[in-house]
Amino acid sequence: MPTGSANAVVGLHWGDEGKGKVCDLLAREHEVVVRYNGGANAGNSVVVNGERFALHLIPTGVLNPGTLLVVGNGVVVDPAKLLDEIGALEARGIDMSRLFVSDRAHVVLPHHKAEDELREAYLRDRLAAAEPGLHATGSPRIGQIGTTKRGIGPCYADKVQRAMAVRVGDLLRPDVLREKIDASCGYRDILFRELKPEGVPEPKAGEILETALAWGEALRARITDTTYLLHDRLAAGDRVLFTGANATLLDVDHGTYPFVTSSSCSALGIGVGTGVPTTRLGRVLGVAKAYCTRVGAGPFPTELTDELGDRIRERGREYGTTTGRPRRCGWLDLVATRYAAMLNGATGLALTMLDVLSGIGELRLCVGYHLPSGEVTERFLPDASELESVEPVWETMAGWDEDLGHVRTPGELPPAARAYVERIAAFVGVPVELISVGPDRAQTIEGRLG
C-alpha cells in the first residue's frame, strides 16, 4: 500500500464517509497513525468481525496491536472525552499505553460547550424574529451553523486570540493554567450574563481549574512534543498515516463557508496541524460515498428529501457516530468530489457504502452546475450563498439489483455497479482503488478500477 514513508486519508465531503474503516485497513500497513485536527465532535465507526468501536479523539489505527498512536497540535482536546475513551477502549482488552498527545494541542474547557450552545441558540432565536425570506443580495438569512455543541469552534476562537488559550502542557503548569482559566472565565462573564438561557450552566474558574488539574494528572504521562517525536520516527524509517476529522466540504477554508468545522480538515491542514510537512506525503486516499450526505445546516445541492432519502438513509445507518443525528441523504456530486480530490492532491480514491445502493433502479450523478445566470459550470463553488442558488446537472445510469456484501475483487461486480466506480474515477480523474461494500473489516474491495 504505502507509496511512501507518510500517507493520508482523508474525507472529499461533508464527513462520514467511513474514513474509519479506511484508516484502519491501511494502519495494519503502518508503525504510526497520526489525528491531525478536530475534536471531539466528530467520529469513525469500525466493525471487526461484528463488533463495532466508535472513536472520536483517539486514532482509528488503536485496533491494529503496536500501531504508536498520536493526537497532533491541531486537534482540540477535551479531556474528560478522551479520558472516557481511553477507559473504554482498555476495559475491551485494547492496550493504551501507546498513546500520546500533542503538548501544544488545544484544550476543550467547559465554557467552550456553554458558549458554543448560547451562540447557537443566539442563532435560532435571531433568525426566528427575522422576515422569511432572503436578503437583498439574495443569499439565506444567517442562522443556526449546526454544530454539536461540543466548545469546538469557541476552543478554536481561543487559540487564535492566543492570551486565554489553554494547552494540553498547560495542564502540568498549575500557575499558569491557573491565569489562563481566570481571564478566560472573567472574559465571558459579560456574555453569558447577556445571553445566558435556561439551562446553561455559568462556567466556574474554580471548579474548571480543580478539574483541568486531575486531567494533567492522567494525562501526564502521555503529554509529549509530538512533532519531534514524528520526525524521529520518519528518520529511524517508520511509516506514518496521518487522518483527519470531519471532511474536506467542511473545511474552515476551503469548505462551504460558514456551514463549516473550525479547523483544516484536508490534506493541507496536516502540515500545521502536526509539524510534518505535506512534501512528506508519498499517497494521499480520498473517501467518498457512493452517495452524500450531510449534517447539519447548509446548501446540499443533491439532497433527497423524499422516500428514496429515506431508504438510503435507513439502509445506510446515516445516523451521526458522536451525535446519532439524521444524516441529510442525496445523490452523489461528481463536480464536488473532483473538486475535493484536486485541493487534496488525492493519488486515489476509496469508494465506500455500495452495497446501499443495491436494488434502487436509476442512479443519477451531478455532473454539473446550472447557475441563476442560466450558465452551466462544472467547477465547485465552495460560498454557501452561491451553492445555495444552483441546481444540478443529472447523468444518469443503470442501477444493479445484487447484493454487494460478499463481493470481494472488482470482478465480481455486478456489470452496472463497476460502470458506476468507473464513471466515478474518470469524472473525478482518479483512480477509486477501495471499494466498501458492507461495515465489516472485511467487507472490502481492493483493486484499482478507472
Contents of the next structure:
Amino acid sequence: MPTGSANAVVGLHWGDEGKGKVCDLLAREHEVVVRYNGGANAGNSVVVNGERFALHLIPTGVLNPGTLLVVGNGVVVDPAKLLDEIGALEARGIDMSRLFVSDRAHVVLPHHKAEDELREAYLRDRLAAAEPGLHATGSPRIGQIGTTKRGIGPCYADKVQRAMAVRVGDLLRPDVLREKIDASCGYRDILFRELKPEGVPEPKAGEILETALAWGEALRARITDTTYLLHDRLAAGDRVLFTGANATLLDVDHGTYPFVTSSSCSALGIGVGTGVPTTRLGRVLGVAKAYCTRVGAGPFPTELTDELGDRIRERGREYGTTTGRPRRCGWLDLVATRYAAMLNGATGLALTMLDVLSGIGELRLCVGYHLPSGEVTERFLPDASELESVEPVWETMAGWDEDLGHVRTPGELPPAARAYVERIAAFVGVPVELISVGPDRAQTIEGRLG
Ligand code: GDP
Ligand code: IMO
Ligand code: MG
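Let's see the other form, the form predicted in complex with guanosine-5'-diphosphate, since the form predicted alone is already up.
Expanding to the full complex; the earlier chain stays at the top.
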C-alpha cells in the first residue's frame, strides 16, 4: 500500500513487538514523527549498524536526520527523563533542536511515581492477605498490575480529575504552577498519611515547584501548540507518522482491563492524543511478533510456562527495555492479533522476531478459545476475568531450522516459514508487508505476503 500523508505504526499485542525498529524504518518516508500516548513506560529499541538506542519519550524517528519530532498532547511527560534522554542523544551527536512538546501534554511529578509504588504495594499486600480459594479461577482478579512505576496511572488519573493536574504549558506559568503544585502536594499528603509509606519520600511542594520551574526553562523553546503545528505541516504537504507506545492489548478501553496501561494505545488514540482526526490516516501498520510476550500481570492464554518459554525468552532476549524484567513468552494468539488489527484498522502487518522461531520444532497458533461453557469462540474477550478462563484452540504448523538472520526477500524464506507467515496473514485478514529477522535495521524483508 502506498504511503499517504498521515500514517501510523501501532503494536498489536502487549507491547515490545519491535515498534521501535519498524517506526525507525518507516520514519525515512516521513518529514514528521509524532508520539500520541503513554510516557516513560515505553522502551523502544532501534539498532543501527550494531549500535543500540533505547527510546522512552522521544519519538523513534529521531535517528533519521532532519525528521521533525513531536510529543503530542496525549503523552504524559516526565521532564526529568525527557531532558536526560535529550542530553544522552545529543552526546551521541544527534541534533535535538527539532523536538517539540505539546503545551497540553501532562507532567509526571515525583508524587505520581510515589503513588504508583504505593498503589502496587497496597494491591500486593491485599492479595497476600486474601483468603485462599477466594478467586474461582485460582488467579487474582484484583492484584498488582506490575506497572513500570513511571507514575503513568496516577498522572493520567490527575488529568481526568482535572483541577490540580499540571500541563507542560503550566511549566511556563509560575503562578498557575505554584497553585497547582501546592494543591496537589497537599492532597497527596492526606492520601500518603493514611497509607504510611515506608521509604517513599513525602511530596514537598517547595522543592517540586523549584524543579518544575527549572524544567520549564530547559524546555521553553520546545513547548508549543503541537495541534496547530501538525495541521500546518500537513497543509504544507509534509508526511506525518504517528507512533503508538505500549500496545493495543494494553489500551485502557480495549485491552485486557484492568491489566492495562492508562492511555489509548491503539490507533484510535491518535485523534485525541494529537488533535489530528483519524480520518486522515492512510497506512496503518500493525506490529506483531511471530509469537507473543507480556510483561507484568494479566491473562495470557497462550503463555508457555515451561522450558520452551524459557528458550524463546533467551533466543529473543526477551527482557524489558525499560525495567529489565523477564518477559512472559507464549505462542502467537491469532484471535488477539485479529482483534487488535480490527480495532486499529490495520492496512498491513509487520511481523517481527521470525528468526527467533528457527529450530523450535513444530509451532502452535491459537485460532480460537474454548470457553468454560464448552463453546468455542473466535472472538477476543477483552475483560481480564473472562479471558482468564479460556483455553486455546490450537493449530499446529511445521517449523524450520534455517537461520533467518540473513534473509532479505520473501523468496529466500524456507517454505515452512513462508507458510507460517501466510497463515497469519490469512487468519488476520491483513497482508504481511514487512518481516523482521533480527534487531538491526538491515535485517528486514520488505514485500507483501498473504
Ligand atoms: P518496542 O517496545 O515495540 O519498540 O520493542 P522493544 O524494543 O521493547 O523490544 C523488541 C526487542 O526485540 C528489542 O531488543 C529489539 O532490538 C529486538 N528486535 C526487534 N525486531 C527483532 C527481530 O526481528 N528479531 C530479533 N531477534 N530481535 C528483534
Ligand atoms: P512499549 O512501548 C510492555 C505494561 C506494564 C504493566 C502495564 C501497566 O515498550 O511496548 P504502566 O507502567 O503503563 O502503568 O504499566 O502495562 N506496559 C508495557 N509492557 N511494553 C510497554 O511499552 C509497556 N507499557 C506498559 O508492564 O503490565
Ligand atoms: Mg518496549
